[in-house]
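First comes one chain, alone, set out as structure tokens in the form predicted on its own.
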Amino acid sequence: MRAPNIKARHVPIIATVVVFGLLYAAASMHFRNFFSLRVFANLFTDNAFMGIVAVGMTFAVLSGGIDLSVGSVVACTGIIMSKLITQHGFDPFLTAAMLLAAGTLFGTIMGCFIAFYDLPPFIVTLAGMFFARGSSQIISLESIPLKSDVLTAVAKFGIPMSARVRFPFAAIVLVASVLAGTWIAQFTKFGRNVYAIGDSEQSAVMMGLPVRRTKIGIYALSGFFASLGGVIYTLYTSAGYSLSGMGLELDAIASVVIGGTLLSGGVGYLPGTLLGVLIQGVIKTAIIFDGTLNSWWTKIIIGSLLFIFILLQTWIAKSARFRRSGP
């Protein structure tokens, strides 16, 4: 009896990684030059800023939560740190580690709202999503240029994988957030507690576990991990725009949950994240390649995908039932 409890809390990574493994491989052998280095590296840096902020994103679904406002708060991050830098002169780095600190305590005050008062996250995370978004607009409607010969350097570093291709710094810091949050999540006393909320957020209060203070942690981590993609997007496009990120919280979500994690919480891993990401990379690439498909097909096969991976999980949600119940 133990053995199907185990095989159902792992199917949907596994889908997840039969869904990577044929997507890539019906590409690379489909399209000429695919299957190559620079593909493979460009898969980690055009979603960079998205896997980051799906690294917090998969904390508050593990929770059973939602959070609404990552994209929003991608744009309040570019638009403040474009105006600083450029127009007023401030220092990247101190600016950089403002804004972090500022994404994670505007993460903690939804958090706050959520723990104290029992409300749900949807509706916290919808008012911030407003409150940064309009507060983006207000700091300025144009396109603001980073000019910082600094950060340009910084976004040219990466790692040699050949003679021609680099692992660039947006991919590295996407592969130390996805590593970072699968240690937290595994390894630490508040992993441990935000998959037992998300499990039975009841169960974890009569077990005595500091709900509270775990949900504020997680909001926290959501703020500072889409304040870090506001960080990469903007070194990505250098630039700051009050309309970055729309429709963002939608695609981390949808990776989220195409890497295995379910949306009602208490089951899902990291990695499964990431490969949810680079899902949606190789299909966005494969469209490129191909030439002739309209760009919405990516939508199309990533809803398509989203509807396969919910109804495993209500398989695997229906089987849980079956278990406790059974005798």
Second form
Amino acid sequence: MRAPNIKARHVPIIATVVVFGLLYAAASMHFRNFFSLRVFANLFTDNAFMGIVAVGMTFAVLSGGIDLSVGSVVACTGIIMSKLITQHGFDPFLTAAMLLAAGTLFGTIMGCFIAFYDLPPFIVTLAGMFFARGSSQIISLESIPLKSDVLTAVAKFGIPMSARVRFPFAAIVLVASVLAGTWIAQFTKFGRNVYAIGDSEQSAVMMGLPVRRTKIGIYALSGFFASLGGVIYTLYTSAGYSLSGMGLELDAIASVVIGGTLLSGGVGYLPGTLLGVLIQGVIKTAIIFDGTLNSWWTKIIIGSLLFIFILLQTWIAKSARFRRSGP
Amino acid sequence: MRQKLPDVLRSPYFWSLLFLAALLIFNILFTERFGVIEVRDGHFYGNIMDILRRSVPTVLLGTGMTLVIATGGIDLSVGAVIAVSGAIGALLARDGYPLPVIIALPLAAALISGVWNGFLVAKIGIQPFVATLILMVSGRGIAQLLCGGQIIKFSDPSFEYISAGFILGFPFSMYLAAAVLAAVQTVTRKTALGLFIESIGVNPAASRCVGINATSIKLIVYAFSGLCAGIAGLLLTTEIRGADANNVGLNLEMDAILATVIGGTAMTGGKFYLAGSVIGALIIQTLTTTILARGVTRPATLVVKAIVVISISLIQSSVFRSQLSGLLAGRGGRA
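Same protein, the form predicted in complex with the partner chain this time rather than the form predicted on its own?
The complete assembly is shown below, putting the previous chain first.
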């Protein structure tokens, strides 16, 4: 019954890989032209901002927390960036760097509330969500176009994959974010602390791990990736709009869960999150290819997938508990 | 004296009531015609009536949410359930079905949604946040599917009575909320149910040891939360005489959770305060009305809301309280 080299905590990520493979194969067989380099590259490009945001979200979820503010941080970043560059003539790169710092600071402040006052992450980041959304609407209710030749050039940059298809800038940033996230999670002290807190905060405290500092770091990191997602989203749409990124936090959480991270914390891998993002991307692209299905099917299918994955996770958690308490 | 004061300060209702009172006093002083209540066609009108009427959906949702949070859970799906029940109600009303059917079917659908959540949480053992996230994501999709992606309009005076009707000068919806609240208060406080709910939230293991059936109680609270969302859905749908699956009840789950937390019920579960949640809902609505009446644009509401949420959470945090009392007393000593 028990396979030799597969641990229970590896099952969710294996399931994620299998689901992605099956979905991609099914879509490739069903639709002509789906199995092409261009569609594959577009999977990355179209979902780059969501994936980048989901990298930060993975850390919050791994620690047993949540970050609801990411969608509005994306909107806020976009609107400030467009306003400063287009209307005030700021240097594009300096603005982007400044916004990344601002996003990190925003996350740090939320992390401080969570770490020092033991407030639930749900409530603190909900307040953060209201704050960032409100601020972006105060700055401008209208969409502001992004006008910058340098940034347009950057957005158009890409690594050639074939004669006509390039792996674009947004996709490169996505892959780099996932790689960086994986490195932080797997090979740094901070990453090990995140897993430890997610597994059992009480034990982490008793072991003398810097729980508070780690928690602040987690939300700072999530804030950083959210603002990076915002910068990429602004490049992607060439505009900042105060209502963009509505419900993005839920898509990101869904990606993390479908990617095999347990919402109770402590178990999960960053590359899984990327697959979770790509699975959602395949579903969306397939629905567009089909043409007859409406967009609300995306929601229903993603909801069903979530359900299946959560059932799987619960089953694993139960069997692991059984094994631990068994003889 | 020194013994008495902290007791008042520690009362679950003190800070929220103080805040609500401050908001109302501010309005009466600075907002023109705020306290005025007029009688028009035998109905009461005015800003305060408006706040009461508009907070009814949040009060309804908050009632269900309070019980769910008391068990240590959360129900994110209420906004989506509102969309589903509203969609079904609007479709039935458009096609001219009799009133009992128009009301019963959406409520049944909402109840089923709640039972589904409860089943996932209590029977399968999925974390409440995740279990209700499923319906939150797919529920709105289902509602859009039912409506065919369109806004369903209807005209049915007997159905619209839910939001437009008046009894003795007060809107019917207020009686509806009061009835639901009174029923819940009676059932939870006159029977052991309230105690059971709290004990599950405080210590699930211990309450299982004393023989409390957590599974059925969780099923009941989630089912009830679904039902509350169903009623709110009918109310919101009749208000605009149409079902807008995309937007109806959007983010209302957040307001309901906020109302509960502001009211003093901790998100970790345990003791719950229904009256506190009502005060919380009133605070949220008064805040919105105040800001709009001040001529400040809608976006600022969100920023103010964020600040209020953080301040109230801080006041309720024991760490912050001891820091504050340490600061005030000069020494951090506590009795």
